[in-house]
Structure formats: C-alpha cells, structure tokens
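What follows is a single chain, given as structure tokens, in the form predicted on its own.
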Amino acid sequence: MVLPRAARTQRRTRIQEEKEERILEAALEVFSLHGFRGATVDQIAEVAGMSKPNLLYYFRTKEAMHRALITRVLDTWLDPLREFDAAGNPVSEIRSYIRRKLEMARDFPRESRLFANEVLQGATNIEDELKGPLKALVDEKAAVIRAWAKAGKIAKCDPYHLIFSIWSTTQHYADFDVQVRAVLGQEKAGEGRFEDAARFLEQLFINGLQVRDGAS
C-alpha cells in the first residue's frame, strides 16, 4: 500500500490521522463520481475544505491517494470470500456469501463505483493486485466449490464463473443503484429492495447448483 507521507514520520500524531481519513473520504467521494482520470487534486481539496499545499502534505499525488483508497477498497471487498470455509455447508456458506455481497452493495456503495470505474478503465492501478493476491484467493476457493462438487454436494459448475455472477449480480444493486431505484419505482425501492435481491439471488444460485437425480 502507497502510505500518505505523513504516515511515513516517526511519530504520527491523532490530527494526522484525522486529515489522512478527511483526505481519503473526499478523495473517495470525487473518485466515485469522476473516476481516476476524471477527478482533480483540486476537487479533493474542495471537498476535504483543505488547502491543496495542505493537502499535497499527506498525499504527494492524485495517484497516491487513489492507491491507498484501491488498497483499502480490495482487502474490503475480498473479506467475504475469505470466509468462504472449505469445511462449511455448501448451501450456507454460498448463501451467506450472496448476503455478504449484498450487504456491501447497500453499505459501500462510493467504493464499489470506484472499483467498478478502475476496472473499466483498464485496471492500470491495480493490475498487479488483480493478477496477483486477487487471483491467488479466487483461485483458492474456486479449488473448494470444485471439491464440493466433486463430493456430490452441489451440481458440477464452472466455479470461476459461479463467483463472478455473484460478484455481478450483487454488486449491480451498488454501481446501478440509480436504474434499480427508477425501474422498482417508488413502493419498492426502499432499503427493503437489498432483502428482496436477497432472497431472489439464494434461490436463483441455490436451486442452480442442487443436485438433480441422475445427475453424473
């Protein structure tokens, strides 16, 4: 992770924290709403009320304080998956992953259209992370829902593509949260839409991967 300067000095004091997190907060506001190109150090400066010599203290560049938000933002994101347990319930940790998402979808939405933006706009800051610790715990956990199939608990499924279509599925109520809101219309748009998502998406991705009698 690209540490802002101030947290580079030997003794960092409260204040310092405080106008590190202000910074990070605008910065994730701004990136959120105008993507890495899009966004100036100038509009951070704005919208953290600091002075852009001020601000230029903690994070030397645009491009610092982006990679400290990409950072945070994936260890986030990836927590769920994380608690994928080889040793759970195929069901229950499959279903509680689908809410987890869900969960993030409705709480941090700012940072998974900064995440979604990185993305389409060739994931150049984060290439390494995608390639790297990212691929490495996908890779871990598509090996156990291989397993789980291969012992007959749920359907054989291409698990790559079972984790991306819950990463899509999920996250498609943050990043287009505008649309969902507009087509649910007013009665069904309230925080209630994220349990309803909920409970379609278990069923959806449950009754896929039940295995069927006769099944091979």
Second form
2 protein chains.
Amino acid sequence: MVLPRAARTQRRTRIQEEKEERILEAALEVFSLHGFRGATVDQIAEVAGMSKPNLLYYFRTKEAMHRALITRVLDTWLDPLREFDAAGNPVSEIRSYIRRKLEMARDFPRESRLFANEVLQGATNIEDELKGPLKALVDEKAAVIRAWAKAGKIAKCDPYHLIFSIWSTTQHYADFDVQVRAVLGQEKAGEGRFEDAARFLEQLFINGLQVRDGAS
Amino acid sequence: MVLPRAARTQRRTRIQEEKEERILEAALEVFSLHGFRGATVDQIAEVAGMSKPNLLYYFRTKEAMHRALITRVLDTWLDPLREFDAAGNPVSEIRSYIRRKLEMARDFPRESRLFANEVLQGATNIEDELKGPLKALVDEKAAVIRAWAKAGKIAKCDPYHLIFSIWSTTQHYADFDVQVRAVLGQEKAGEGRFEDAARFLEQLFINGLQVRDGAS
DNA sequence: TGTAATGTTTACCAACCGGTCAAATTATCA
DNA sequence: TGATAATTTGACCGGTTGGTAAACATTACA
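With the form predicted on its own already on screen, would you show the form predicted together with another copy of the chain?
Expanding to the full complex; the earlier chain stays at the top.
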C-alpha cells in the first residue's frame, strides 16, 4: 500500500532520510531566494534533482515543506541567544553574542533570508512561534540585561531595543548582502568584510553600552 | 489609434496621471507585501479598483510597473542621506540622520519593505542603481565621516559599516514590524515603540561614537 | 457638434501553478 | 527466490498566471 509520508508513524527508512534531506536543502535554497509565494514546487524539485510527483510523495504540499523547513531551522537559529549567560561577564557576553550572530549571518545566509522573507511578508506561518517561544526567550534575556544595567555593569538602556539592534545589524550582512557588496565595491567586499563588520559592531556596542556619568 | 503608454511621447493627460498614480499606489501595497514574484497583476488591479486589462493599458507588463515604482521610490528614499551635512556638527548630524531614517521607517514602511524584498531576492532589477548612484552617495558621505574621525570629532570607525548599522537598525522597525510587535507584546508595541527605539538608538550611536582614550 | 484620439471592458489564450493518479520500477526481507 | 511494500514516473487536471484582441465607451478639441 502507498501511504503518504505524513501518515507513516514507523521509523523512517534510509531512503526517506536521504530524500527528505535533499528536499529540505533544495527548499531552503529556493524559499530563501523567492519567499513562499514566489517559490514553485517544480523549481524545488529541479534543485533537489527529482521529479515533482516524487517530491510530493515525501511532502504532500508546498506548505508542508515550508513548515518542516521553518521549524527545523528556527530552533538552531535561536541558539546564540540561548547561550546568553546571566552569570557571565556582561561585556564579554554581549561581545560574543554579536560575534556568534555575525558568524551565523556569514555561514548560514540562506537561513537568515528564509526568516527575513517570512517576517517581511507578514509571518502568518510563524506568528505563533514569534509570540510564544521567541517572545518568552527574549523576555528572559531582556530581564538579564535589565539586571546588569541596574547593577551598573552596563549603561541603562531598553533591553528589547538592544536585542533588536544586535539582530538587525548582524543579519543585515546576510539579508542585504547584495547591497553591502554593491556599496563596498570589489576591493572591500571580500571575505574581510565580516571581520571589518565585527570590529565595528563590537566597538559600537561596547562603547555604546559603557557606563558613563550623567547617563542614568 | 491605441498607443501603449510607453510609446507615447506627448505630455500625459489628466486621466493618465490619476490612473498611473492609483496603480503605483496599489502596486506599492502589493509588491511590498509579497515581493515581485509573489505579487499578481490581478491583485494589484483589484487594489487599484480597476480591471486587469485597464491596468495593463497603462503599464504594459508587471515588470514595467515594478520598474516605475522602484525608480520613483528610490530617489526619495535616499533623501535623508543626502541631507547629511559635512559642514554641520558631527554628533547632531548623526543624531538627526538616525531620527530621519526612523521616521521614514514609521511613516513609509511599505517603501522600506519594497526595497527589502527586492534586495533580499537578489536585487537583479536594481543592481545598477546600487552600484552606481547609491554607491557614489555612500562613498561621498563615508569620506565626510572619515574626515570627522580623523579630526577627532568622533571615534575612529569604519564609516561604511557605521552607515550599514544605521540603515539596518532603523529599517528593522519597518521590515520586521511583525516580529517587533510579537516580541514587545501588546502593552509595549504601541506607537510609543518608535520613541523608545529613537531614544535607544541615539544613546547607542552617540555613546558608541564618542571619542575615548585608547580608542585610536 | 462631429470626429478622432483616448480610455475601458468582455472574452479569451497559452503557459504555468499545485497537486493527483495509476502504472511501472525498485528495495526489503521471509 | 518470490512476494510484498516502498519508491518513482509520465500523463494529466482544474485553477491561476501574465498578457492579448477587438469591440465598445468616453473624452478632448477643431
């Protein structure tokens, strides 16, 4: 009997694992470049190197593929924020959070663009994830930052907007890569741009959050 | 005789001006939400309140509409950067640039998302604009910032990445609005979030760019 | 007012979209 | 090996896509 993928409860075969892997890899490539509506199943099938019906044997709908991709990626995407340690030194925690986020923008630009596309176009598919787990995690870390500020270890500031600004500045190098390259020009757009960015951002945030007189 | 819009060289009639205005307004609404490939001509026609063939009488193709929209919006979008004044006070120039960019994110979120979608999806339609006029403008202002730093008026830093970070942090509130609202929650996501953001960003950038010992 | 240019609509098209189906092929394992 | 289950394929479907043709309506202007 032919059972569609979603209905199977037994453990997956070797072929299933391999194919699903190839499909999600191809889906990431296509969705991250065109968004959900702009992507086509044919295109994903072509990138994955298989026929469309074959692809739809593993994921019954385009939406199912997208959902599987999002949930798989979202988890690892939030890892850097989870590592944010309340017991650590504030300055070095913020510094290494920036560095980790920037490394992810460099090493996983497609994942970043996948979310950017999703949020940009209304985030209807991940709204619950945003309002639930994401908000909870940010609330927790915001409390940590607020405590540091209260203890005088960093300047007083709105912790939510601090987190937003770290997200935006780092992900900018993945999401707006084309623009960054165009503006920097050939000579300065090499791989060194990530180190330049890291140096600048560390300076900006560390200096910007330093405690100073009259900043209360 | 019926001449397609693009072939007419005479000055436009009143009806042409009105309709093209309505069309571009509708196109902005739809393109900014779904990107080029995700948007449909039917949808734009519906928002504009006219039939699809009627719309295609004014813009012969979907691409022509998109092109017209981009070139029209790009110009005003760069205005804040053009106002950046080499003769002004560095700190207040940077401060008011941030404020103007943030105001645009608040007042023209669709324009911001239009570009975000475009750049995110490869920017094939505006690559020339980015490498030409945009790069030239940024180069010019980067030189100004570099001169300020050299004169000791602000901390030494990479001017390009400074500009990138101002772009990303401010546009974040337009492009990722859904996420910002989700994370802030109901009570803190009101219109006041723009003032909170302005306060935070000014603090971050002004403090972050302050000249300090050992920062050479 | 008449008429030529401009503007609008209905009906339509070929290509493409996400998805189905049944038949054919391949892998699994008793 | 044989039979059963898992996988793959080509042909196809109804709906949507961007765009066209031509008839019809309206406007501008001599």
